[in-house]
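This document starts with one chain, in the form predicted on its own, laid out as C-alpha cells.
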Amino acid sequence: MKALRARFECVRVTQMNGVDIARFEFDYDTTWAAFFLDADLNVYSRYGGRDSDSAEGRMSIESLAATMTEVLEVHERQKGHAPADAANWQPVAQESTTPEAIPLLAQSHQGCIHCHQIQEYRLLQAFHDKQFQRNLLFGYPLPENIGLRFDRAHGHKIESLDEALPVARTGLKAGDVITRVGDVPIHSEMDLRWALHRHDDRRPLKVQAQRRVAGRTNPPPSIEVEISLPESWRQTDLSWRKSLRSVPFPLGFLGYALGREERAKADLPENVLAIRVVSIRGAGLAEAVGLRKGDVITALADRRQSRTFDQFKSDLLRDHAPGDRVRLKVLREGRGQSLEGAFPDWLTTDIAVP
C-alpha cells in the first residue's frame, strides 16, 4: 500500500470553505471521503461512504487499493491518447458553486464549514425556497437497495444478488464487476452510490459489467443490462445522519428510548420499542395523533422492534409522507392505547444550523 500511495499526490481538505461543491460532490454526512483526480481536476473516482451499522464498515484497505490501482490504469491509458477519452471521467456540473452560495449558510454561518452543515443548509434552504422534496432525504442509496451486495474487499464486484428483486432477473451474476452506471465509470462502491444518487427515475438504470471467465487471458466480456428499480428503492435508515436534525419535519415532541430499569418497571422486554415522550412542543405529529407527555410509544404501525429516538424518527420519515396515516400504540398511565393521525406537512422555523 505504501508503494501504491507514493504514486499519488495527496491533498487533505479539513474544511469546506470555498470548495467547489459542484465538482467535489459527495455524501456530506459521511465520516471520510476521497476523490481521485488528474492534474486538471477531472474526476476518475470517488471513495468512502458509510451506513447505519458502521462509520467505516463500507471501506477497507483492500478495496481502497483496488480503486487506486484501477484509477492508475485508466490514467496511464489516458496519457496515451490525445485528446483524452472524456468517458473515463465522471460528469461534473459546468458551473462551479461553493457552500457560501447557499443563502441561509452565507447569512447565518461564520467560521469553518463542516461537511454535514452543507447538507443541513441545503435541506433548510430547499424548504424556505418551497422546493423541498422527500427524496432529498435519501441520498446516496446503498447497492443493497437495488439488490446488489458487493465484495467489501474489492468494492464493486458483486458478491450476491437479492433473488426477491428485479436485478436477479437481469442476467448479472455473483463475481461480475460493475464498470459503469449510466454515464458514470465505476471504480468503487461510492461511485455506484453517486450514480444512483443522481439517477433520473424516469429512465431505466443502465448498468455495464465485466464477467471474469476462468482460463481466459484476453479482456473479459462486457455485459450491458437495464435494472428495474423496486418501489421506494431510495429509502434507507437516516438515523446516523447528522443532517437528520435539520429535516423540516415537525415531530412536535422530545423523547428517549427507555433504559433497562425503566423497561423492567413498565414490564417491557429489552427488544421492543419503548420511546418515552418527555415534552410536547407546538404543532406537529404529536398533536396530530394525540400524544401526551409521559406516553411510552410501543409500536409504529405493526412494528415493535427496539429503536433509539433517532431511529424512530428515521422510520417515520422513511415510511410516511405528508397526509399519510400514522398509527402508534402507547402505554398511557400503564394502559395500552392506539393513536392515529395524519403525518404533518413539512415545516420548520429554523434558518440556521446548530
Given for the second form:
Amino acid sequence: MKALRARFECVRVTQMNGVDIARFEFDYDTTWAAFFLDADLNVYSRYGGRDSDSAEGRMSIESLAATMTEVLEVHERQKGHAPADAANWQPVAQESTTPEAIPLLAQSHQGCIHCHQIQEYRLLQAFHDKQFQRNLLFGYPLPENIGLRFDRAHGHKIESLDEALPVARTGLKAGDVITRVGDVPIHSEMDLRWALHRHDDRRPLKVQAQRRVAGRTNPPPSIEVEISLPESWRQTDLSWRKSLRSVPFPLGFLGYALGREERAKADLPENVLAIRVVSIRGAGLAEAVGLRKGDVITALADRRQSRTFDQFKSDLLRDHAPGDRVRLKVLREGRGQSLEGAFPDWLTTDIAVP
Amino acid sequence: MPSHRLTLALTGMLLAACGSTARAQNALFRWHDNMDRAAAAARDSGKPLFVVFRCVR
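Mind sharing the form predicted in complex with the partner chain? What's above is the form predicted on its own.
The next block holds the full complex; its first chain is the one shown before.
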C-alpha cells in the first residue's frame, strides 16, 4: 500500500468549508471517502461507502489497492493520449458549488462544516423550498438493491447475482467485472453506487462488463447489458444515517426499544418489535394513528422483528409516503390493539442542524 | 483484513504525516492539506491525486 500511495499526490480534507461539492459529491453521512483525480481535477474514481451493518465492511485494503492500480493504469494511458479521453472521467456538474451556498446552512451554521451537516441542510432546504421528495433519503443505493453482490476483495467484480431479480436474466455472470454504468467508468463499488445514485429512472440502466475467458489473452471481451430495475430499488436502511434526524417527518412521539428486563416483564421475546412510546409531541404520525403515552408498538404492518427506534423510523420511511395507511399493533395496558391512520405530510419547523 | 483494522489502516495513512515514527516516511511522502497546491504538485510530478475526506464528528 505504501508503494502504491507513493505514486499519488495525496490530499487530506478534514472539514467541508469551501469544498466544491459539485465535484466532490459523495454520501455525506459517511465519515470517510476518497477520490482519485488528475491534476485538472477530473475524477477517475471514488472509493468508500458503508451500509447499515458496519461502517467499514464494504471497504478493504485489497479493494482499495485494486482501485488505485486501475486508476494508475488509466492515468498512464491518459498521459499518452492527446487530447485526453473524457470517457475515462466521471461526469461532474458544470456549475461548482460549496456547502455555504445552501441558504439555511449559510444562515444558521458557523465554524467547521461536517460532512453529515451537508446532507442534513440539503434535506431541510429542500423541504423549505417545497422541493422535498422521498427519494432524497435513499441515496447511493447498494449493488444488492439491483441484485449484484461484489467480491469485497476486488470491489467491482461480481461474486453472485440475485436469482429473484431481473439482473440474473441479463447474461451477466459471477466473475464478470463491471467497467461502466451509463456514462460512469467503474473502478470501485462506490463508483457503481454513485452511478446508481445519479441514474435517471426514466432510462434503462446500461451496464458494461468484462469477462475473463480461460485460455484467452487480454483484453477480455466486453459485454453490454440493460438491467431492469426492481420496484423500490433505491431503498435501503436509513437507521445509521446521522441525517435521519433532519428528515421532515413528523413522527409525533418519542420512544425507545425495550431492553431485556422490560421485555421479560411484558412477556415479549427479544426477537420481536417492542418500541415504548414515552411522550406524544404535537401533530404527526402518533396523533394520526392514535398512539398514546405508554403504548408498546409490537408490529408495523406485517413486520414484527426486533428493531431499534431509528430502525423503526427507517422502516416507516421505507414503506410509506404521505397519505399511505400505516397499520400498527400495540400493547396498551397489557392488552393488544390494532391502530391505523394516514402517514402524515412532510413537515418540520427546523431551520438548523444540531 | 477485519474491518476495525481497516479503519485503523486508513486512519493510519492519514496520520502518517504526524508523529515521530512517520518522519522517515515523510522524507519520501507527505499529505497535502491544500487542494490547489496538491493539483500543482500533481502537474509537476505527473502523478494522479488521491483525495481523502475524513470527517471527525
